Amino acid sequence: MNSLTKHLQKSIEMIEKNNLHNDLWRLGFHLMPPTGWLNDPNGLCYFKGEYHIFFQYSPFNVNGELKFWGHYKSKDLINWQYLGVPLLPDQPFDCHGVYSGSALVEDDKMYLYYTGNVKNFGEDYDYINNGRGSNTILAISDGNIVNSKKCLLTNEDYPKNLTCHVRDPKVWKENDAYYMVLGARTKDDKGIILLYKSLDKINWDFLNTIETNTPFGYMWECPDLFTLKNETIVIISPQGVEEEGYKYNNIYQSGYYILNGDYKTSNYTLNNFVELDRGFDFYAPQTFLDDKNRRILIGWLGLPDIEALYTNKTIEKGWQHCLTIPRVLDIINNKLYQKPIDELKNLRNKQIEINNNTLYNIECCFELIIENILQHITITLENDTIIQFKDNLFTLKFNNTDLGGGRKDRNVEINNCNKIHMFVDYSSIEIFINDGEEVFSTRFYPKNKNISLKINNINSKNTLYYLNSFSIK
C-alpha cells in the first residue's frame, strides 16, 4: 500500500460518513452507493460461501469522475455488508480510473480482472484514436483486501485495427484453459469483441474476434459469454445504435445474441440482437454462476450520458444510481428469460389482495403480482405513471415528466400478457412480464413515501406484498 492509496482510502471514509438515510428516494432492497455515483456491477461471484458484488464507484462526484470499485458481500442476497473500496486508481497503469471487469474464483482466491484507464493531458487528443491507455489489469484478493496488482495487456498488445477503446474483461475457465472477452471499437467505428486464451491466467494470447457481418454500433461495452441449456449466449452493451420503432429507444442498449457454431474460430454466426430490458434505466449487465448452478444477472439500473434526455433527481441529494435486483436466467423457445431471485420472498412482510378499480394508498416499497390477465390491463401509480397492456402493446409511460425526471414512454410488442410481476422501491420500478419474457426497469421520483395504486382489469388476481428493506452493515 503506497501513500496515495492510504490518502484515497481515508478521504473516502470521511466522505462516506455523510448521512443520506433520511432521503425518501433511498432504496429499500436495491444496492446503492454510500454516497456519490454508482454504475457498472463488477466482479460478481460466489466465494467461500458468500455472494460478492463489486461496483463502479465515484464517491467524490455525484456525476461520476475518478472511478473505484466498491464492495458488498452477503450470505443470502438479503443481508449485506459493505466492505469499502478495495480497488483504487493508485498505480501508473490505472491512475485515471479502475474501470469495469470480472472475477474468477480459483485456489481460494479472487482473480479480479479490470481495465486500468490512463489519460494523457496537455495536447489535442481525441481520446478515441489517441490520448488514452486501456490496460488489462489483474488484482488478486482474499475476499477482503487486494494483495497484488499486475498489468497484463496494454494498447500495444491489442490488434492494430483498434482505437484506444478496449475494456471490460470478462474471464472464465473452460476445461484446462482460461478465456477472456474484451469490448472494443475499431478504427472504422465498429463494435466488436476480442477473445483471448491463457493457460496460467497471466499470459494471454489473442484468439479471435466475435462480431456481426455489418456494423451494429461503434463500440461494444461489457461483453459476457456463457452457455445456458447448451446455447451459447453473448451479452453486449452496444453504443451508437439508431432507434428502430419501439426498439433501441435508449441512448445506449444492452442485449444478447445466441451464437451458433464455434466462437473460438471464425466458424460461427450470431442470431438477431435482442434487448434485455425495455425500460429507461438498464445498462452494463454481468452474469455469474452461484453454488446452486444458477446463472444470475445483475445490471446497472441507470445509463450514462442521459443529461439531454432525462435526469436522476437524487443528484440534488448527493448520490446517483443503483443496481437491479438479481435475476435468474433461463432459455425458453430460444429466448432469454429473466426471473427475480427467490430469496427476495424473504423480504415479504404483509400480504393483501388488491381489488380491481379501487384506489389504494400504499407505502412505496412493495411487490405486486397480477395473474389471470385477460385482454388488456392498466396499472396507475400516483395518478400518473401508466403501466398498460392493450392491443398487443405493453407500455410504461409517465404523463408527468417531473415524476419521471423527464422520462416519457417505452414500449414492446408482445403476443399476450398473462402475468405481471412488479417490484416498486421508493424510486425504482422493475416489471417482469410473463415470468421474465420481457422486463422494464426505470427510476421515478414520488414526492412522498406513500403512493396511490389502481388496477383497471376485470378478471385478474392481484396480490401485493409489503417488503422489508435490506439489512446493510
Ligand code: FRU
Given for the second form:
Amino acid sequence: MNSLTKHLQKSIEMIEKNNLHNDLWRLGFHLMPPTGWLNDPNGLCYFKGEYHIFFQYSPFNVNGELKFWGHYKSKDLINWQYLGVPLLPDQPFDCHGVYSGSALVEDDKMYLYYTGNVKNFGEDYDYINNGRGSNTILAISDGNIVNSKKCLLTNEDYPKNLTCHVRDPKVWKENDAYYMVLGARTKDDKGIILLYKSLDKINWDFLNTIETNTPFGYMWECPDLFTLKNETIVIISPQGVEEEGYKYNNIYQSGYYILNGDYKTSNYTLNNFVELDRGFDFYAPQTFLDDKNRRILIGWLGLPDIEALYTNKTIEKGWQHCLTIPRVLDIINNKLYQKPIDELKNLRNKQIEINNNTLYNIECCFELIIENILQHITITLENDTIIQFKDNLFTLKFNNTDLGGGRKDRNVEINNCNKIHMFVDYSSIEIFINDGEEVFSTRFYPKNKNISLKINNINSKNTLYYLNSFSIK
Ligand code: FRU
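Okay, that one was the form predicted alone. Can I see the form predicted together with the named molecule too?
Once more the chain from above appears, this time first in line as the rest of the complex follows.
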C-alpha cells in the first residue's frame, strides 16, 4: 500500500465517521452510501458463502466526481456489513476514478475487472476523442483486501474506430475460456459492445462487436451478457436515445436485447430493445449467478445528469442514491421478468389488515401485495402519489413537486394488471407488476416517517390485499 492509498483510506474513514446520517429518508433495506454519493453496483458475486456487492462511491462529494469502490457483504441478502473502500484511485492508470466493473470468482479469489479512468488537463481536450484514458484493470482480492492491480488494456489496444469512451468490463467463464464485454462509443457516435476472449484472465484478444444495424444511442454503458433458459440476454445502458411516447422517458435508459445466433461471430441478430424499469430512477444494472443458480439483477436506483429534470432531496443531508433490491430474473414468453428476491420475506414484521376505500397511516417501510385485480385500481400515497392501472395503462404520478422532487409521471401500456407488489422504504418505491413483467422504481421524499395509504379498487370482489410492515435492525 502506498502512502496515497493510506492517506485516502484514513480520510474516508474520518469523513464516514463524522457524517452518520439519521434523517428520515435514510433507507431501511436498500444499500446506500455511508456518506456522499453512490452510483452503479459493481463486482456482484457470491464468494465463499457470502454475497458481495461493490458500488461506485464518491465519499468526498455528494454530487459524485472522484470514484472509489465501496464494499458490502451479506450472508442472507438482508443484513449487510460495510467493509470500507478496497479500490482507490491511487495509481497512474486509475487516478481519476476507479470506474465500474465486475467480479469473476475462481480459486478462492475474486478477480475484479474495472475501468481505470484517467483525465488529462491543460490542453483543449473534448474528452470524447481525446484527453481521456479508459484502462481495463484487473485487481485480485481475497474478499477483503486487494492484493494486486494490473493494467491489461489501454485505449491503444481497443479497435481504432472508437472514441476514448470504452468502459465497464463484465467478465465470465465459459468452458475453458474467459470472455469480457466492454461498452463503447464509436467515432461516429454509435453505442456498441466489444467482445474479448482470454485463456489466462490476463491477455485478452478482441473477438467481435455486438451492435445493432441502425444506431441506438451514442454510447452503451455497463454491458452484461448471459444465458437464461437457453436464451442469450444482452443488457446495456444506452445514452442518447430519443423519447418515443411512453418509451425512453428518462435521460438515459437501461434495457435488454434477446440475441439470436452466435455472438462470438458476426452471425447474430438482436431483437427489440426492452426497458428493464419504467420508473424515474434506474440505471446501470448488473447481474450475477448465486449458489442456487439464480440470475440476480441489482441496479442503481438513480440516474446521472438529472439535475435539470428532478432532484434528490437527500443532497441537503449529505448523501445521495441507493441500489435497488435484488431481483431474480426469469424468461416467460420471450420476456424478461424481475422478481423480488424471496429473502425479503424475512423482513416481514406484522401483517396489517387492509381494505378497499379506507385511509391508513403507516410507517413508511412496508410491502404491499394486491392480487386478483380485475379492472381499474388506484393506490394513493400521501394524498398525492398515484399508482394506477386504468384502460391498459399503468401510471406512476406525483402531483406535488415537493414529494416527488420534481418527478411528474411515467407510464407503460400493458394488457392486464393482475398483481401489484410494492416495496416502500422511507424514500424509495419499487413496484412489480404481474410478478415482475414490468417494474417501476422511484425516489420520493415524504415529510414524516409515517405516510398515508389508500386503495380504490373498482371491482374488488375477489381481490386479496396483504400489507406487511417491515422491521429493520
Ligand atoms: C454508469 C457509469 C459507468 C462508469 C461509472 C462511473 O453510471 O457512467 O459507465 O464506469 O458510471 O462512475
